[in-house]
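The chain below stands alone and is given in structure tokens; this is the form predicted on its own.
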Amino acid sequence: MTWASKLAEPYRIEDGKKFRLKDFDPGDTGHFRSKEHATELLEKGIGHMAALQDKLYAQDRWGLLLIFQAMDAAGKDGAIKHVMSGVNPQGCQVHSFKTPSTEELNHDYLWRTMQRVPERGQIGIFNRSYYEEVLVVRVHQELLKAERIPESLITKDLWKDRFRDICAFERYLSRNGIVIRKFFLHLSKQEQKKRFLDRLDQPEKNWKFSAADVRERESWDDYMDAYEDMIRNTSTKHSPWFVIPADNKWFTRLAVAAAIVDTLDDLDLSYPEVDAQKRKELQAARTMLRGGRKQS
């Protein structure tokens, strides 16, 4: 077992039948007791990831979709920024999904994300995703009205139906070479309060604060129930969830990096081999560059 798989494995959920959110501690830091040690390993992991991503891009067979979901202030943006800092931007695409536009509401809820699924050879990152449809829409069910779904289709099985549809969609992608890894950054309510106060107390962070975020805290328990049900119903072997402790950002970033490195390692990536004709062309080019013809 590699360092990456050993670190990420405790947080990986492939079968959610017995999943309980209370079994996961937002303040967990594994066997790490210092930020310095974790930071050193994170730098190593980022370097490893960059090398693997280069092969992913060159091989052009697999695509990797990383989905991030979390409560406000859990550190999604920071995790994406730090973990992906060593990746070639040419092979990485980040998409943030905000409140749906009028055009997006005129389509099914998967429509806007389907258009952003990564190409082969690319790493695609969803900062929030179609999972908002079983989270915020479930907690605030008045949002269903804006989707103008026929009333006869809004039944007591709506959320179960959406779970089934999402699982089918992810299974479809995996059968076409798009590997999916999903991250729930598990933040405690106490740590969220601390981070909100930091945003208020530090002028350079004021821009991050939104009064709406504080109002959402009133629905904290409803959100936790929704997250638990979501993970329980959409965790599969081909598309697992990682419940990543988020109270310590330095560990959050390391655990996310480990899961990504482990995933890329499992793909057995390699640079494409050239055929005989291509080797002849390369030899001819080498001969020309070494003096077969005068070069400037």
Ligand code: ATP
Given for the second form:
Amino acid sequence: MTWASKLAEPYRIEDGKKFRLKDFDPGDTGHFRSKEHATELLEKGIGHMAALQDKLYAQDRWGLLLIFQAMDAAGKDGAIKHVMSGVNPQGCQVHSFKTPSTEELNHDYLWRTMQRVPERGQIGIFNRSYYEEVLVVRVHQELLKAERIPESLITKDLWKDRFRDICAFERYLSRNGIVIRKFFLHLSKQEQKKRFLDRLDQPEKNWKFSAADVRERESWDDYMDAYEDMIRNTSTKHSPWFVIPADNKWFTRLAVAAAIVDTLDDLDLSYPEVDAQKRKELQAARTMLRGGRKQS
Ligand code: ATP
Ligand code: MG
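We have the form predicted on its own; now please give the form predicted in complex with the named molecule.
Full complex below, order starting with the chain above.
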């Protein structure tokens, strides 16, 4: 077992049947005692990720889709920023999914995501995703109205059906070589309060504060139920959820980096092989360049 796989393993859910959110502690930091203790490994992990991404890009066969979901102030943005700090921007795209536009609402809910699925050779990051359709839309069911789904299709099985459709979509993508990893940054309600207060108290964090986020906090328990049900129903071997402790940002970042490194490691990435014809071309180019240098 590599360091990355050992670190990420306790948080990976491949079969959600027995999943209970209460079995996971948002304050968990594995066997790490402090930020300092984890920094060296995080740096190593980011270096490792950059090397693997280079091969992913060169090989141009697999795509990697990373999905981030969480309550406000759980650290999605920071985790994305830190974890991707070492990778080549040409091989990575981040997309944030906000409240759907009128045009988006005119379509089925997967429509807007389809166009953002990463190409082969690329890492695509979804900051929120179609999972909002079983989270915010489930907690605030008036949002369903805005989706204008025909009345007769809104049945008691709606959420189960959405889980099934999402699983089918993810299976389809994985059969096409798009590898999916999903991260739920698991924050405690108490730590969220602390972070909201920091946003109010520290001028450089004021811009992040949103009164709407504080209102959403009142639906905390409904959100937790929705997250739990989502993880129970959409965790699979090819598209697992990682329930990442989020009360300590330094650990969140380390655990996310470990899960990504472990995933890329498993793909057995390698640079494209050079065949005899290509080798000949390389030799010819070398001779030309050497000759060129003499002339100059
Ligand atoms: P974040 O909150 O992710 O850090 P932000 O504050 O920059 O980002 P917001 O304007 O809060 O951006 O946009 C995210 C909001 O969009 C969230 O409240 C989320 O629940 C909502 N949202 C995302 N997807 C959907 C959807 N499919 N249906 C309804 N609301 C959605
Ligand atoms: Mg927001």
